[in-house]
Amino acid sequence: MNFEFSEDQKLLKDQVRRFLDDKCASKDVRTVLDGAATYNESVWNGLKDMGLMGTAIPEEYGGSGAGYLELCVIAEELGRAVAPVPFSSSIYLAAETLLVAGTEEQKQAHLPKLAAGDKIATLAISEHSGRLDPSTLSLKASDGTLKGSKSPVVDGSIADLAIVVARTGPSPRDVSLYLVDLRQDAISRKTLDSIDPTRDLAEIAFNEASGELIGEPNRGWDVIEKVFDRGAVLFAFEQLGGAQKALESAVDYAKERYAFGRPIGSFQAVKHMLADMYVSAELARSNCYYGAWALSTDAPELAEAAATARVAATKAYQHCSKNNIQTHGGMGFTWEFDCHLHYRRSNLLALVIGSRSQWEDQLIDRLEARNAA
């Protein structure tokens, strides 16, 4: 079985990398990190012009219908560049939710705008720290009216639309999904501080806000599980791209930095650390490629492949970003060096759709269920 990308997909990868190298260098990332902007509009507009948001959205809904393998390629490059844009919230989560559970009218109304990048959407699910679990949700919806709050919501200050997970029944899994226009007067938003200021986080309060039901009532968590499996593969590719870039940064510095008349990369301790980084990144790559295959073919193994890719990529990105700082020594801890950009992003992505421990538990459960079948 060949998991390698095709020549066309590699060409797409090169085109996206050239664009991001030119328009999303560290100085462009730092305009968001150090400034008041919540995302880099110039980079977002460039991605729009390239038509990348609609990569996996079918043509009948305004996308290019290229496929999920192409979207994985794009995700890897976005992660490599630490791109400060709301791509993942709008495409991996919101658009996928509409594709999984939206009616034909909802898809026609919203997917073309998401595919064009003219509208930004997000998924509002978290209400507190800890595991993402339907039994802990308290925001309520009744007859299309929502009351409660969500925090943190990734890209919540930026988004025009949100798909909100709301409690609609007494059972722990009685939750439903609602499409909500965030420009309503009944909604207030507050930007939150986070470990990675290059990605927006917000608290959103819903005070009798109106929403449109997506999917079947009280079956929203079934949809979320499907969307998270798809999103896990795409987020894993972002993490893979970041891990690879952190590894390259560490290797380059180890070759250039001299101590006692020798490159520090020639010392055994540094060589072993770099070798461990390489192993974790390559292990993540093999698992991500398996996940990409399962996602692109809608294979029965998707649930297991997604969890495996998510766990391996989360571990690799955190490992490589941390050891990149260590390789740079005292300079690696300074604001002027870029090492902390990847360290920040690795910790944000490690939690965005559930923690690594939660995905490890899911992987064990899924493997046990398969073996018992």
Given for the second form:
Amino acid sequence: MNFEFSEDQKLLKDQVRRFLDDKCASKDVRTVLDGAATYNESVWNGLKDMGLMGTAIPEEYGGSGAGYLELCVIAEELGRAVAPVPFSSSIYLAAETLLVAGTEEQKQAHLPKLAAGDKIATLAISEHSGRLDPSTLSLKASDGTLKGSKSPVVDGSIADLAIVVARTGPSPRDVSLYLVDLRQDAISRKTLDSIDPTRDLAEIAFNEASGELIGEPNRGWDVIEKVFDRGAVLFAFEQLGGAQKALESAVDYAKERYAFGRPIGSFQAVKHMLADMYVSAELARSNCYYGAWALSTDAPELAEAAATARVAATKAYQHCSKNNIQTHGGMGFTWEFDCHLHYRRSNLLALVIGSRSQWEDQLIDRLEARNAA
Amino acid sequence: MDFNDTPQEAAFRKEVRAWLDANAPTELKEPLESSGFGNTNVGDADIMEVSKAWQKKKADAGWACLQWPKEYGGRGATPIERVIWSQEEGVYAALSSVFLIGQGMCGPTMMAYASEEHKRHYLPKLASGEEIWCQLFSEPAGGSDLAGLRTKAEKDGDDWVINGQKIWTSGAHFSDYGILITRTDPTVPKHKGLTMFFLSMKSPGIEIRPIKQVNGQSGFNEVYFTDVRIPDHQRLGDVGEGWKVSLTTLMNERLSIGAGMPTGFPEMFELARSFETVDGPAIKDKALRSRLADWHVKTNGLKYSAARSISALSRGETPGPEASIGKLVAGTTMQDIAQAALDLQGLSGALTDPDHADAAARFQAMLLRSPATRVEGGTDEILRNIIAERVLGLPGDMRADKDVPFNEIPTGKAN
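What would the structure be for the form predicted together with the partner chain, given that what you showed me was the form predicted alone?
Next comes the full complex, and the chain you just saw is listed first.
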């Protein structure tokens, strides 16, 4: 049994960590937090120079074809660094959608640019408050023309391209996917305020914008479900990286901070809270590895493994980031300390591609399906 | 990343399977598979008899205590081979439960500290199940604070004379030998005045009383010592070094207990699927689904944490600290699951007769046994301390008894 990343994958991880420690430090995240930019372009360019966007994109489409295990270790490091870049939208979601459902021509046309990081793409689904479900979508498409609006769209103000889920028929699941160039006159965008200003959320209005169908008409949600399963594993690794960092930050502080004449980490109330954070991060790690195995081998267990990893990592990151603030006490509530960066990110990531309760529900569906089989 | 055996591992697994196919007590398979939580069902057979028979058969063929050296009754196998064996032994492993403490904890301690002569004399019979060993550590005043123990050992010629009381000794009533930690010097700080021995449980002056537990069973005992004599050559480690010796034993305890702890999730999932509530199948209930997801995440996380540990063994490395979380997670999860399962059953959930209660009263058994899981072999709180201090590197607790001679440490009324 070899349920562990390889030496080469660990080397890649170290390399990405060194780069992010250097170029994506707290001050670099804060340029976006403080509103000076919608994402950190120099971090993006650095990731681009390292060729990381193309990690799981096959060579014939301009990627390196290294694979999903490599993408997982990169995701963990991006999460750890709270990287303020549109990597997940462009790679885990948009590129994956093209890989899953694009025609050969569409893949050739778009993937090399995403793999090179020259273009940024995102997935536009949500229109309303509430659970992500095709029946709630009303943005319409007919004859390649889209009318309606999407909100919020992650990285919506940044992206050059969006894959838009549009209604194309009367039954609840009659939705189709369209690739839309966001730099056309029929598009207007507005950046929205959010709990995590280090990532961009926007409203996008499509006023008879033109788009190109991806995949079969009215079968868009099948594709989205597939992409979400794959993306769930990658997002879980980002969440795992964040959880691990929040835990480390709390542990470091508990060793340095003295109260009542002793390090606060010597008090059992604090110590046990930190031990529980460790346990949730460790359970998430093991579940994430299982998800990584399923993703990289395209195993039949992927749907179940992805949901398990997603739920575990969502909980772990929320748990570790909130208790990191708790460990820091009042200082944890200051803008100056970095605790809030993880608190914000953990609570944003808990909502993308479907919120935690939705994934819990899906997880049980999938366990039922396996037991019924 | 894969779950495949290396060629050597695959060859070993094949050999194990072939032997098990030819030798396993298949007549016990069915009752063993229907065993409830906390009890081993062997049908009409005598549990001790069939356990000893299976252990002897394994030992004769070289399949007992695989990781021990051959000269002490083992096989000299690698850690990964031991894991493969236990995966393949499957349901029959339940027949080893009476030997677990002896082979898992006493054996390694003897291996590390007994004389060569003693090792060659005692270990093979421990491995073959001919003799059963127990561990005499906990005391009424020394549980989590094990080093607070008071059982006295006083030198008298070439012997030591033991007086005092041990508690929570599993299997003392059917054990032949035991390892015993005692206080040999009460005038020095507590960790420094301890000494370890092994002794025959048939020694004059030993009285064993079973403890009736919350779940009605009596797996544990109180053991009283009145002027029990132990020859000095049965001392393990130097006088005053007993704490260090006990850490060898306890490390093995946590390793063996932490591996593959059940949480009750598969049973709970099955109950949720089959149970009809007035609103339909229980599994369609949103609130229950959320809790099921949580339990699944924990159970699956433990399963793949074990896979990570096994991978480390397979590479010839020592497993990482992820091995320490098993019991901590499994104990509370099982307790939660048991309560949720009873809740589903309504007042019928109170019934413990397997003929009346759902799922043959498995969840009631879990309810009544799980408090012990959270206490034995290190309480939840001690495990959190261990994780915090040894894994996360946090400072130790401030101790009121540090550097204080043992006989001057304050004690409360309950001690």
